[in-house]
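Next up is one chain by itself, shown in structure tokens, the form predicted alone.
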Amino acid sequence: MKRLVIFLLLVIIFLTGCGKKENTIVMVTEAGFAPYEYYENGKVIGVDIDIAKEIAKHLGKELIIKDIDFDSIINELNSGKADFALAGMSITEERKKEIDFSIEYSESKQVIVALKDSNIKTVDDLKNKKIVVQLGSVADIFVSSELSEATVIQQKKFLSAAQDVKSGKADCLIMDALPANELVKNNKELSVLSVDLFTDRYAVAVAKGNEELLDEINKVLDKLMENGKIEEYILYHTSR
């Protein structure tokens, strides 16, 4: 009687453990990328957030969100350890060899911070400069194929980045224009340039193949879209 009992505990620790994971839906991001994503009072909230969480209703799963670097967002996503990432993720040539991408929701230019007394007025001024990026990002890409003069410096993260810019480690800084002006909002030494560089768009990442979840995803972007929504996320996190 006694081992029929236990057996039967571990039968439903086992079947609530299953049913948990089938009725969850795990998100991947980097939390360091206001307004798309970033921490207020402990919690991750962003634009892609709300996103996310409207993916997560439609679908019928609790949402998990994963913070971590983001040169290892793909990584995750191919081993199964997540199932779509919002990061603010670009979308590139080299990563559509990688994982599989969305309809885009949104754009960006990419823009270079520098301090307030900076000499560089032109993208020819990046010669010869050092120039801190985050690692993995569509500027990391771009300095290093674009400005092979250039002295790349790769950060985790765009805190460290702004900081190196701050120390004079590095010249400048480029990264997303949305997420810049967040930046220096709090780092009153910097500013944000009036040099044009390019403008690249985002995308909901998941596994190569993963066909199925991509056209649910697709679903939510276009009625979101539809809506004006994701428009008022930018707002609503840009205001704050």
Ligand code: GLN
Given for the second form:
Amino acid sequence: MKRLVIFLLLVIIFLTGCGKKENTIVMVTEAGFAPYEYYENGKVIGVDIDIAKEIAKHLGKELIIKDIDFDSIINELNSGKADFALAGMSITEERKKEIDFSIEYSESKQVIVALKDSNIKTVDDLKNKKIVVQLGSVADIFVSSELSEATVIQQKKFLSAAQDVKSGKADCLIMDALPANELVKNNKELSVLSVDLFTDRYAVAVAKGNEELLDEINKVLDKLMENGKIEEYILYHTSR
Ligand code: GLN
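Could the form predicted together with this ligand be shown next, to go alongside the form predicted alone?
Complete assembly follows, chain above in first position.
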């Protein structure tokens, strides 16, 4: 009898667990990346969240947002712990080997953030500098592969990276343009230098081979771009 009760309880737990999964869709991100994903009153909001809400609506599912380290995102997708990633994630050939990308929904460029009186004026000036980046980002890969004489400092959070520049531990920070603009808004001693490094494009990522979900995501993105919605989201989240 006791065994039967335990068995039935396990069945119930299993079934409710499954039911939950049926009606939810899990998005993974790193929420220190305004205007794409950031906290307001304890809630994650941003351009990517607005897009994710539309994806969830289209699928008829409840959206769950998981905030993790940027360099753990690919693993989270491939281990099945999350359904898709929306994290201002740039399409790269290396990443394409591990995950599948949707159509691109935003263009970005990599820029340099430094103290206002910095002597960095051109890309050449980066040569022997101490450069802080976000661990696992395209900037991280760029510094390691293109700037062999520079010293790279890898941080998980852009706030810590900004702190490194402010304290002089790093000479500059390399990161995406719009998040850089947001960062300097709140750190008046920093500025975005007028040196563009390279452009990159953002897409939604899913586990390798999850074509079914990718097709639906692409439909949503197509519609949002056609209606100018993504620009609208960007405008909203950069003007507040
Ligand atoms: N776009 C950059 C990349 O994909 C940084 C993204 C991020 O830090 N959220 O590497």
